[in-house]
Every structure is written in C-alpha cells, then in structure tokens.
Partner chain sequence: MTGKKVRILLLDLVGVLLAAVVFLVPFYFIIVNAMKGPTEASEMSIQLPRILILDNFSKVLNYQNGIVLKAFFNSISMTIFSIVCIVVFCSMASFVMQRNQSRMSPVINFFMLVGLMLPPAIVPTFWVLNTLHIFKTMASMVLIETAINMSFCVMLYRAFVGSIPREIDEAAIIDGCGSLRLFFSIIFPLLKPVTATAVVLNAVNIFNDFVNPLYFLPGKNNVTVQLTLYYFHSAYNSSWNLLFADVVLISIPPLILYIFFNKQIVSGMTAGAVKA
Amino acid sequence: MIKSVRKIYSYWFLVPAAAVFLIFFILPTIMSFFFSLTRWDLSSWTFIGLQNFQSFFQTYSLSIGLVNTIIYAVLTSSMKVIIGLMFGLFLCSKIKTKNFLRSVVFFPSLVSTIAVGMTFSSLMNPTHGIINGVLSLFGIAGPDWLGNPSLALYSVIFVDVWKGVGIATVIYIAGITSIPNDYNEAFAIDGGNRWQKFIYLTLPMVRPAMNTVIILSFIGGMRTFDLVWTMTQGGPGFASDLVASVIYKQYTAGYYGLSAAGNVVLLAMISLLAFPLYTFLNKSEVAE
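Stick to the form predicted alone and return the structure of that chain only.
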C-alpha cells in the first residue's frame, strides 16, 4: 500500500512538465491540423478539406523555397559538423588560452538572432558595409552580398554557421574530453601519430557527439526563419525564400488557413527527413 502511494505521488512531479507540453505543443499541433482544413479569419471558419494544401503546392515560391530549404539545411549542418569538430579538436589541445578562445567561439550563440541578422545586414551593405570596405583596400570590388540572387542565400548560410558553430563546438568538446585518458595513453604507447589517433580513436569516440550535431543543426536549418527574414525577407525576389518564410508571407497576406497548411507540410517534411536520418545515425553508431 505504501509503495503504491509513493508511486502515484512520484507521478505528480510529471504534471507541470506534461501540462506545459500539452498546452504549448500538443494543442497547437492539433489546432494547426484542424485549421489547415479550413478557411478562417480569426473569428470564423469554413471547412474546405484539402484545398489549402492544393493551393499551397501550387504556390510558385514554394518550389524555390523547398529547394532552398534543403540546400540551407544540408550546407549549414555539414559546415557546423566539420568546423565545429576542427574547433573542438583545437580547443582541447594544450594551448594556454583555450578557455578564453572557447568563450570567443561560443559567444555568437548567445547573441539574439535578430541582432545578428541586423548587424550582418549592415556589414554586408554593398556600398557602406565594412566587408566590402576591407575588400576595397586590396583592390577587390565586393559584391552585393544580399542583393545578388546568386549570393543572397549563401550569405545567410555563412551567418548562420558563424552564429551556430559555437554550440556544435561545445558538444564536440564534451565528447572529446569524455574520452578516457587510458585510451590516449595506450595509443601513444603503440606509437600512433596524430592523424592515426584522430582516425582510429578520436573520430569513433566522438561519433555520438557528431550525430547530435548533425540532427540538431539539420532540424534547425529546416525550420529557420528569423535570420533569413531579418537579412533578406526571402529576397531578392524569391532567391532566398525558405518554406518558413513562404508560410509567413501567406500569413501576413491574410491566408491563415493556407499558412496553417504550410506549417503542416513543414512538419511533415522535417519528420520525413529527420527521423530516417536519426535512425540511420543511431544504427551506424550501434554497429560500430
């Protein structure tokens, strides 16, 4: 009797977290599914079935946004994986200022995304920006980073990587420092060089950290909105539009049901890509 009472009592500690999860995730998700099947104006609604989804997939900017979203997610996640690993290895080496450098690398992650977007929009200004100003000192005519359709998306990707690589680095540092010293000592006794140590010891041992970075950065890239909107608003034209920015444009235009359908599509797209990737990474990790 006492054990059963204690068991029930312990479940009450889950109530606050469950309530927050229900209110801020489950209910909005269910409402998004419902309103994606309606035409509504914040005060009334009319059920129209799958017409919103049909209209959404007929949107011209969506095809561009889908391609841009995949490019954005793949490039940002891959660059964070590679650069974060390089920084992690360097900041775990025997350097005197590594604590200071760790703070410097992580600092961009603490800054608001909106502030970062506004700052880099100014820095990348084609006529008054510091970046082109520095290039002009070397006789190089800097491009219009955010106004050129061929460069706008990649300029935002660069800023995203600059801001987010700090978190990836911290995850890698945690993985590298968790490698037992006995392994390092045994490898040194066997006469392995630095490259062999990286390939046969460090890389396999930080595989869980790498998988975490891949999943977090890929999902983050798929759902990115604020940085793109702050820097380019999806422009010029639709050159840097992502699925999230397409949805926002539909919402601001008053197509609330259409934007709800877009959110459902975005959720489905992330699920269809992220869950298989997560499964594959976990299987490969177990296999090793």
Second form
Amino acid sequence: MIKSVRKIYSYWFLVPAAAVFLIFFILPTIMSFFFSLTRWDLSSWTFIGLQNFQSFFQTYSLSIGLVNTIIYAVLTSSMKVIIGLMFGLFLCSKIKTKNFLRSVVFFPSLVSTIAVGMTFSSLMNPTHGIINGVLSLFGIAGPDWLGNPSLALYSVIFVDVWKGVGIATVIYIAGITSIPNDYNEAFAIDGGNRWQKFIYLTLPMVRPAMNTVIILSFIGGMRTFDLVWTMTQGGPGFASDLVASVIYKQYTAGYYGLSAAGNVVLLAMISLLAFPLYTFLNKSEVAE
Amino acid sequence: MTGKKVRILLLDLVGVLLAAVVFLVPFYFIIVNAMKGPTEASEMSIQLPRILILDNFSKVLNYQNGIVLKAFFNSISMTIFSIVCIVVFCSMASFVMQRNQSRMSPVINFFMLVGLMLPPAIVPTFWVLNTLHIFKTMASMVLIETAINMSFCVMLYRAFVGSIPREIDEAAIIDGCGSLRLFFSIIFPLLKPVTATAVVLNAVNIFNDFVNPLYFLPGKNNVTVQLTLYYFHSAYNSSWNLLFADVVLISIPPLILYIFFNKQIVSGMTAGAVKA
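Having seen the form predicted alone, I'd like the form predicted in complex with the partner chain now, please.
Now the full complex is given, and it begins with the chain already shown.
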C-alpha cells in the first residue's frame, strides 16, 4: 500500500458522529453527576452536597420508584424471555398459519407506546372495560386494574409484555431457524423425545437469542417511562412510580437538581445490574 | 399420518384463536371506536357502531386549525432529518472504526456500550441546549434523536462493513481514490442492505417516540403526532371516539412501513441475536 492506513481510514470520519454523541449524550451524562449535587433552576445553582440523594432515598414517594423499577425490569424481562420462547417455538412448528401469526404477534411493537397505553387504559376501565366485562360473564367481579394501588404496577407490566413480546418472539425465531438442519437430523438418528430435544438441542442453541432478549428487555424495563406515564401517571398515589417517572415529575415540579439526581440513580442502577449481567451472559456464551 | 395432520390443524386453530383474542381484539376495539359517536364510544364496547361516523377522522385532522396535520409535518420532518444524520454519520464512523483498529478501539467500544445501555440524562440536556441557544428547536430534537439512536446503528453498520473485503478498498486506492471518494462512491453503495434496515427501524422508532419530544419540544408549534394524542387525552377526556381516530391515524405510517419493509424491520430488531 502506498498511502498509510491512517491516512486513508482517517479519523476525520469519526468526527461528526463523535461530536453529536459527545455533546448530546456523554456531556449531559457527565453533567448530571455535577447537577445532582446542586439546587438548580437552570440559570443558577447552589452546591448542596448529597442532599438530593438523601431525599431520594428517604422520601417514600421517591424511593418507591427504585423498588418498582426493579420489579418492573425483572418481571417484564423474565416474562418476555419465557413467553417469547414459547411463541417462538410454536411459530417455528409445522403449523400453516405461522406467517400470519408471526405478523400478528409482532404488530403491537409497531404501534406507539402511548397509543397502546391509552387503548389498554380503556380496556381496563373498571366499569365499562372489556376485560372486566368478559370476567363478569364468568361471574367474576373484575378489580380496578389501574386504580388499585397493589395492582396498578402489575397491570402496566402486563401491557408492557403484551406490547414487547413480539420482538422477543422474532429474536427467538431468528435463533431457532439458524440451528443447522444437520443437528436436527443427527438428533433424529440418535433418537430421543421432544422434551430431550428441547433441553439438549434447542435450548443450548438459542442461548445467544435468549441473552439478547434478556439484556434488551431488562434495560428497556429499567429505563421505561412512557407506558407508565400514559396509563397511570405513577398513580394511584405513588404506587406505580418508576425512577424514570420520578425524574419527570421532579422536572415538571422544577426540582432540577433532584431530577438530575434521579438520573444518576438510574444510571447507577443500570451500571450495577445490567453491565454485570451483560458480561456474565457474554462469558457463559463463549464458554459453551 | 392423518393423526398428525389433525393435530397440526388443531394447533393452527388454537394459535389463531389465541392470537385473535389476545392481540387482535385491542386493535379491533380501536378501529370500531374510532368510528362511533362520542356517547357510544364512551361505553367502551366492542360492538359495531350503531351509526357509522366517518368524519371523526376529518374532525381530528381539523381540530384546532389542523394541529394534527401540523404534527404530522413535524413528526415526519423530525424523522427524516434524524435518519439522514444517523445514516451518514454512523456509516462513516463505522467504516473507519472497522478498518482502522488501533489503541482507540476499546475506548470507542466502551462508549458504544454506554450509548446502548445508559438512559439519556434529561435535565442536563436542557442545560446543553440552553447553553447552545437551541432549546425548543427542531434542529436540537434531530440532534438528540441522532445521538440516542447512534450506538445501535453503529453496531449494525460495523458488522456489515466487516463483510466487505478490504481488497475492494485497495483496488480503489490504487486507482487513485481518496478517502472521501472511496467511502461515498465505493463503500456506501455496498452498504445498501444495512442502510435500508437502519432507515426503516429508525423511522418506526423515531416516529413513535413520545418521551423525547415531551421533554425537548414543548409548546403547540412543535407538537409531534404522539404528543397530540397525549394532549388530547389530558384535555379531551370524554371524546374517546376522537382519541381512537387519532390513534388510527398515527398508526398508519408505521403500518405502511411494515407492509413494505417487514424483512428490514425484523432483521434490524434481531441483529446480534444470532452469532454467525
């Protein structure tokens, strides 16, 4: 080569992407650490040390978001992992309607979260809603799905799974269809029932797909805001508040420092939970 | 043999029924209620409309001097400009990142992981926008969407660039191409499949984005389609028929994209799930 690699593959190519990313993503992230230590009204700030974090962990209306966020992320991701796998296996079987069903399951992922949230708010309406209407046909008095403090968070989790399971399913389908046919044939020759095939062949082979589903849905769950906000606004009371909705509430209330502290808390939670999960899953994948 | 066929048919039946109840009823519910009068829609039933009212759609479009039309214009321009930035910036960056591995690479990888995982810091972004005097502008929204969606696209592009043989670069260089020409007239056209994926996937995501416009584009002039639904919902709680008509209208663009590009959407969403 005549010209050096450095010159042809010039780092100038990185500049536009790096500039936008550093200014609009990394810089705010770094500044959130600083602003979380201040009382701040966008024009001037006073340094108040760790007071914001103190109130974040000691005020019930704020700290409940931490617990709820973890419940939300763990439940949505584990349900998507399991239900998505079941759907994926079903939609890779020999049924004739599989192409149609694949599109149907995937369809909710295309509709905006706010539209889904609004639709389900009315489906879950305690008196008029269809869900309770169907339940009453069986003689069951349906609860107030979104108005009952001990139920609201789980109703939102259900809708999140409803909307997101399609993506999990297509990821699994991609994993299942990439299993080389030789393996299936070899298994048929060796003999073995369906269950053994699932445990010893399918499950190990879809591990990369499963890891993707786990990571995507776990991080998605930790960061989620829009669904909760359209369905319950964190209510009733603070029963379904997540860290992300607390950040929004503090921001609209004008407590910018507290809102930034919320961001730092969320960042810390994801770093402490999702990064280790990611490296753990990647390592166990390589080890196999 | 026939027993097996019957079993598969049975599975088909169960699958379709289950899908209909779980996934299709909510959409059917949206569509019927978008065509009812206000009192009928407030019953929230899944019955067919007693009186079919089709001008709900035009009512929504004309509401408040066509704020929804304006929102469509805003959302579509936000989506298009963001996609142009994302595609150009990410493809350029990924090309050099893949070809020129150096001591910088681990640092870049770390930043990508950060971009994929961490939530964007909201309030400090206001500070950035204020400092640059671009708060409440479409340009700032485009740059924010670009920054947020960048890491994923770089990941998509970088995997694809790796599959383009270096011999192509070398031949072009020997023929006298400089870096810019090499990239834009040789490499970029070869990236077409992944560009299609990036465009369609980002189109759906950015068009459907609610959170970022809620924070960074407040005010009636900058309203996006997802925000119209949100504002209708808070201001207009009794007119479910209009709300659902709005839902139908704003779900049409992603649906059209899916009909024509479902392969690209699915391949984008499953990227990284299958190790080659």
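Being a predicted model, the structure only gives us computed values, none of them experimental. Positions refer to the first chain, counted from 1. Definition used throughout: the rigid core is the maximal C-alpha set that superposes within 1.5 Å between two forms.
- The rigid-core alignment places the CA of Thr69 less than 2 Å apart between the two forms.
- With a cut-off of 2 Å and the rigid core superposed, Arg223 has a Cα displacement that falls short of the cut-off between the two forms.
- Thr46 is among the residues whose C-alpha shifts by 2 Å or more between the two forms once the rigid core is aligned.
- Overlaying the rigid core between the two forms leaves the Cα of Ile26 displaced by 2.8 angstrom.
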